[in-house]
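Only one chain is shown below, in structure tokens, and it's the form predicted alone.
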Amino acid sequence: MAKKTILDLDIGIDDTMALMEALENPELDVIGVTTTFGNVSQATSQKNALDLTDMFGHPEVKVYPGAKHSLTDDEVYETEEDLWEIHGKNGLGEVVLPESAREAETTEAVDFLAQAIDEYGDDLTIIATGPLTNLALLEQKYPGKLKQAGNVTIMGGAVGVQGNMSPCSEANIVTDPEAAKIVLEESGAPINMVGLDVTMRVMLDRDRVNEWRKLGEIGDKLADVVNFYIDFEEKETPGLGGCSLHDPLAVAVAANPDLVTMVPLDIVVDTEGEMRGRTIGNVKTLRSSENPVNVAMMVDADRFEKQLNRDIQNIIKAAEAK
């Protein structure tokens, strides 16, 4: 039976692919999307969630408004101009999609998460591919609630490789390390951490992306979206020929954990100084058998890349047919 699944997204380009993988993966039954900030503002993430779920033929997937800023900020988060080159100002590489006629739900993300955990318990999977603010707010409002979920899979962190925002920090974690500390150190939730250790090992190349154009107008638009991301990654790493697959890999691991090899670690999140945003194993508890975070360290890249490309093509075909 497919796992009841909530996606917690800051919808940029790789989140878009993550949403497609979640909607198409037979192991997952997406019951809602909670939105947050990160790649874009929460408001833009919310709009993208509504537009994309409609375009993919899944208007039954409701969208719930979440955190607008980190735990330590008071002002609404907006991406700065120097970040627009990664996902575009609209989070979709400046590609304009048909606008959804739907509105987001009036229930806040935190309350929806709590209600879903109460209803589904061990049968619920939560996949978070942005900053962990919504999950931390859940813990603050409903202490102990997160550990009642069956699984929490996050895209974030870097344990054995350099970070992508500083030598030691990954973007989702460093955007709100105080939230990450609550979730990873204090919640006791059953967590799979899918970080740069594995997401940098998988790639989608431009030739595969351009194959989507043969599938119709939706495929053409999505190829434009993802090629924007590839352009940025090739600028950063000349000759790369594609883009890393951070968020969609987290979704695939939530559905099929055997895609990766995991190491159990008691993860510590640094919140101060030069190491702010670092995620690292606690050396004092390495001998303990009660390490709450399973950290992905190796991935079957070929299997995943083929699976993602197949699922993306299938959801485009289905959407074009509607």
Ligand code: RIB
Second form
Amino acid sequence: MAKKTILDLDIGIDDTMALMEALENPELDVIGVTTTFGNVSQATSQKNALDLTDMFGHPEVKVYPGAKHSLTDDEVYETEEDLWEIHGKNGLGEVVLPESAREAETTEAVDFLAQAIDEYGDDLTIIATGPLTNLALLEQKYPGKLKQAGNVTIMGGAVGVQGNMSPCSEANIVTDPEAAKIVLEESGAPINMVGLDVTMRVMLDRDRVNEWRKLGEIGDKLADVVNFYIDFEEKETPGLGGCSLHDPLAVAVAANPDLVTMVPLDIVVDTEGEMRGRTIGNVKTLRSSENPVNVAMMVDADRFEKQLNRDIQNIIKAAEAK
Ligand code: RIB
Ligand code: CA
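Pass me the form predicted in complex with this ligand as well; I've looked at the form predicted alone already.
Next comes the full complex, and the chain you just saw is listed first.
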């Protein structure tokens, strides 16, 4: 039976592909999207969640408002130019989608998460592809709740490789390290951590993206969205020819953990000084059998890339046919 799944997203371009993979993957039954800040403001993430779920023919997927800023801030988070270059100001590479007539739910993300854990317990999978603020807020409001979920898969962190925001920090973690600490160090939840160690090993190339244009108007728009992201990645790494697939890999791992090889580690999150945002295994507990975070270190890139391309094409075809 498909796993009841909540997606916690800061919708951005790779989050968009993560949403597509989740809606199309037969192992996952998406029961809601909770929204957070990160690639965009929470308000923009929420708008994108509504517009995209409608466009993909899934208006039954409800959208819940989540964190507007990190645990240590008190002002509503808005993005600046450095992020507009990666995901566009609207999170979708400035591509304008048809606007959903729906509104987000009035139930807050933390309360929806708590209710879903109460209802589904072990059968619930939570996939978080932005800063971990909503999950930390859940732990603060409902202590001990997160570990009652069946699985929490996050895109975040870098254990054996350099970071993408500083030499040691990855974007989702460094955007709210205090939240990551609560979730990864303190919650005791069953976590799969899909970080840069594996997400930089998987790629989507421009030729494949441009194939989507043949599928129709929606395919054409999505190709524009993803090409915006590829343009940025190519500027950073000339000759790359595509983009890495952070968030969609996390979704695919939640559905099929055998796509990756995982190492159990007791992850420590640094919150101070130059190391702020670093995720690293605690050497003192390496011999323990209770290391709670399964860190993905290798991936079957070929299998994942073929699966993602097939699923994205299928969801576009289904959307075009509606
Ligand atoms: O480091 C990669 C992560 O940061 C992804 O979740 C991507 O969406 C970006 O925000
Ligand atoms: Ca993301």
